[in-house]
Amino acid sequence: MKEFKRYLLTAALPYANGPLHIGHLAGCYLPADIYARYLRAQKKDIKFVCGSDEHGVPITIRAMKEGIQPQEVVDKYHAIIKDSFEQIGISFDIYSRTSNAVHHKTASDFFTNLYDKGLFEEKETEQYYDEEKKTFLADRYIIGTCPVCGNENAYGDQCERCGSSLSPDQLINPKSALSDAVPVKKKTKHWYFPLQNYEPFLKQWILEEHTDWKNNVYGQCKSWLDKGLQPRAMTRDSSWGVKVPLPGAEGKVLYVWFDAPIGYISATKELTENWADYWCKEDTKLVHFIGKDNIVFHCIIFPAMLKAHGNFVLPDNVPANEFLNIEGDKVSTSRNWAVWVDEYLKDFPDQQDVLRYVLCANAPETKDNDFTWKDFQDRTNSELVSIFGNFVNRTFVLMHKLCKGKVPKLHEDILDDADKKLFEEIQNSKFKIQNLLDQYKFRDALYEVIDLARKGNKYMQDKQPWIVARQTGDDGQPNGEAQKQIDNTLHICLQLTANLAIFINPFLPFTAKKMIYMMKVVDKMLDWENAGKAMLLSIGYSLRAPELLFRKIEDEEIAAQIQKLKATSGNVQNKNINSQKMEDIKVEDSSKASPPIGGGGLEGALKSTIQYDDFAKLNLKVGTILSAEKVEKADKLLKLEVDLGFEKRIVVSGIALHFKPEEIIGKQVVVVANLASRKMRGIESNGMILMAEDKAGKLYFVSPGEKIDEGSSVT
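Just the structure of this chain, alone, in the form predicted on its own, please.
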């Protein structure tokens, strides 16, 4: 494995035309922050950069709608976004903005470098123009009727009802989103980057050298490269942005996706005079944290730009996440279907780590996931409060009660197998967590931390020092042998607590701070080199009184948040507030007890009528069953490994009474691939197999008529 001297982490520049929502956090900022904090704990040379993306059409559109200047828009939202990041604990080394002078110069110089090399092709084309607003229209700001499904509010690049990719010329009765005027075609000149010339380089660099990238990243890049790359315009007609530094280019600015990623470079320049060490030296590890909608720009377009310029390092990895939906529906800022970070911080003061925990534990690392307020409550109460917080609190309470508030001695002469086993678990956890973090598997790493606390709870429950304390001498205090047992139990629990503070720090930094305050130790104890050590707290050291790390989330709070979401959304009636409402779209859940919910069979009544939008939420994929086995102590459940082409998944299905495991291996099935994961008998199930049921209650697989490629879509 290549050794790196320094690390440069970037997180996608958020558009400064609105506040930050939890989908943004889950997509790239929280994973990036966890990784940055982990590297800092390892004492790595690291720079973590980001900033507001303050150019592009959405900025000018909002300015027009509000009757203000674009600068006023970006000033307002840059401040809101920056404050949200700081309050939620995203630890950027710098949070800059692309309206800064240093960025304009850096982007302009970059363009000039490519222009001087003769790389751009100048073309004159016809584009849609709004004569009323005197502006050229980007695809997104042309609205018309979708030629596929008839949606009258389809955009010039996509129909959000049926999901079809479109161009403005395909729309029926197109109109400007700015004025409702019918746009006209008008000639305009732009400079095109010959992306197709970098296809051989990109194929080797990505498809041969980076096969270790996440499946969603590698697959999307391969799809683009297989189709063939085309020249791409790197300038736009606008008065807002980085001006094209060429004579005769008045009214032209750099395309926002040429301009924005250069913001990583200009932010690093602002941060340190040694910026070139992080961008130009081969022993730098560059990692881009983004959402899946930015994969092409960060893996194909920006690397091609860097290659064309020369002297820059290329990203070592781009661990893009999928999307986080909310209460069964995709985030929509236009409909206000979102949980805004600044509002969360007001509604749940001092609960930053609770949101960080839930978003990481439910992170959309391999597929779209769903945030529900009920899950937020359940994870907080059953995991943070009942497992992690409970263990730490019990340890401190008993230490003060039974050991005079000091770290007790470890009596090695009476150590038993359970004591030794927990010490081993602490050491093993370090390597498990470290290995997972190195692979950007933050959700699994967090699970290991909580699981270690769970093991601590079991150890304490088995040892029962409060019961042992009843073995008293004449003075009413625990006798000598009993006290030694108590000492050992609480000594080990305290050392485990210290390790938990180190392990949880990248994920929940505010919690780690509370823990080291209670332990009366300095921040240095959180260095990764201390993880796994058996002696972090000195014997006889006095510790502070316990403080509750987390509080329970009450039903009333959750009800208020759901009501708030419904009330502020512009189109509430079609929202899926119940995260279990998949049954409403006539798909039976074969993972539940048979017969399926809803009456089942041919005689079951039809459920309520749905819209196309409801059905379109389903991501149905063809998969092949690779293995099948009975789930222990569950008569109706089979654990299936299913090959979906782009990845293999575990699906738990309630079909064991109908099929023997050996009978269904190799069977092709239809899988609901974007169903939120759920644990069943301790196994995480990631999907749902579609089944049909006859009058007698017998189940049949829903399968393609003949064998087709795994991962094929069912529409």
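Numbering follows the first chain given and starts at 1. Whichever C-alpha set is largest while still superposing within 1.5 Å between the two forms counts as the rigid core. All values derive from a computational prediction rather than experimental measurement. First, how it differs from the form predicted in complex with the RNA.
- Relative to the superposed core, Tyr141 shifts its CA atom by 2 Å or more between the two forms.
May I ask for the structure of the form predicted in complex with the RNA now, the form predicted on its own having been displayed?
Below: the lone chain, stripped of partners and molecules.
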């Protein structure tokens, strides 16, 4: 293996358009932080850089909507994100931002360097323009009717109803998503980076020389390279971003994906005068930690840019994680289906390491994983509290009871196989953990740490010093032989505890701190070179009283979190509302004795006032239930066929706990007929049945007083 003199770690720049959620942490910040702490413990020369990505169209749109300047948007979220990182213990050497001057200059110079080499191709194209808002529109911001399925809210690049990929030209009645104006075509000039010229280099570099990269990363790159690369525009029409440093380029900025990765360089410049050592010397190991959506930018585009520039090192590895889902559904910021880091920190004060633990133990390293609060509770209570925390605690308690609060002597003459075996295990663990961390297998590495604590518990159980202590002499104290055995057991358990502190430190730094406090040792003991050593705590040294490292997570706490998640996700302004969630809330609420909140709306607070226009968006129709059946493997869902007069529809409804299928056939109901369709348990649901809920949580159909024609509108 190649020897590196210094390390440069980067973590994907979070987009300053919203706060940080746990998916971000699990995706790249936590693995990056663990790796950084591990290298620091090895006394390596490392820099760990990150910063907010503050450019790009979505930020300008948010600013426009809120009537403020883009800078204000960015200032707000930059502060929130930075604070979340600090509190959860992500140990960046610098957390910078792309709106600062250093970055503008760096990105601009980078562009100029490539421009002066004649690398860009200038091309004039026609793009859609919103004359009202005076801005060019990305495909995503053009809305119209899908030519394939007739969906009126198809985007300029894709119809979300039928999945067809589209171009804005294909849309019927295109409108700007910003102003409802009809977009017009307008000529614009841009600078394209000829990626295809770097294809031979990239193929050699990735496909031949980096077969060690993770499957998902390698596969994704291979797919791109096999398809063939295209020139890619590196500039955009916008007023927000790094200005294109060329004459006659007013109103044009660098494409965010051109400038964002350069943000890593800018941040390093800001951090140290010696930044060039980290970016330009061959014996630097550059590692980009990212999420899977970023693979192409970090493995194809940015390396091609670096290569074109010529002065920079290329990444040695790009360990990308998959995505973390929440309670079975993918994270969606627009639906507020996320666990926000700043809120977690408020709800669980002083519990940073617990979240770090769960996110690492269940990290989406090889495929998408699911975060559930139940799993959070289980892992905390059984693995952290019962295994790790408990081992440390019982070791300390026994040491105080049986060894007068001091590190006992080790009596070499009576060391037995079990004792020696445990020393070996400590050694083995060091090599295993080291090996796994070197391969970016954080989940497995953390498992090894816990497993070592598990072995400690077993050792303690086999030795049972509390029983040995009953072999008393005349004075009522344990006799000499017994005391020697007890000494050995606890001596070994204490040395193991010291080792555990070293091992757990990269993962759970707050816990490691508590442990060294209890052991009255200095930070330096946590240096990785001490790992595996048998004599970390000196004999006769008196230690502090134990302090619990973790506490149990109670049922009520996770119930509250689940409630919060569901409650806030219902209250969204996004029209593409998730009907399953809505119905789930109803059923969940009603299963509780407490009066329903929010959704029930008996005497509860009303949602904010809406205008008639908002109401008019709903198409409410009377329909008759033709058939009903239970949906397999779902307790709460019924699959209904509803006759709406003009058509028959399949609607999936979360009412199975309240009604038997046979008793509702023939019932007239009110259906939200223009609700976006949604798959539940594999069945597509087209609409939603209106229900009323009483104080006891019982559900009633909303239906016309007497029988009327199917398809009648409700207004």
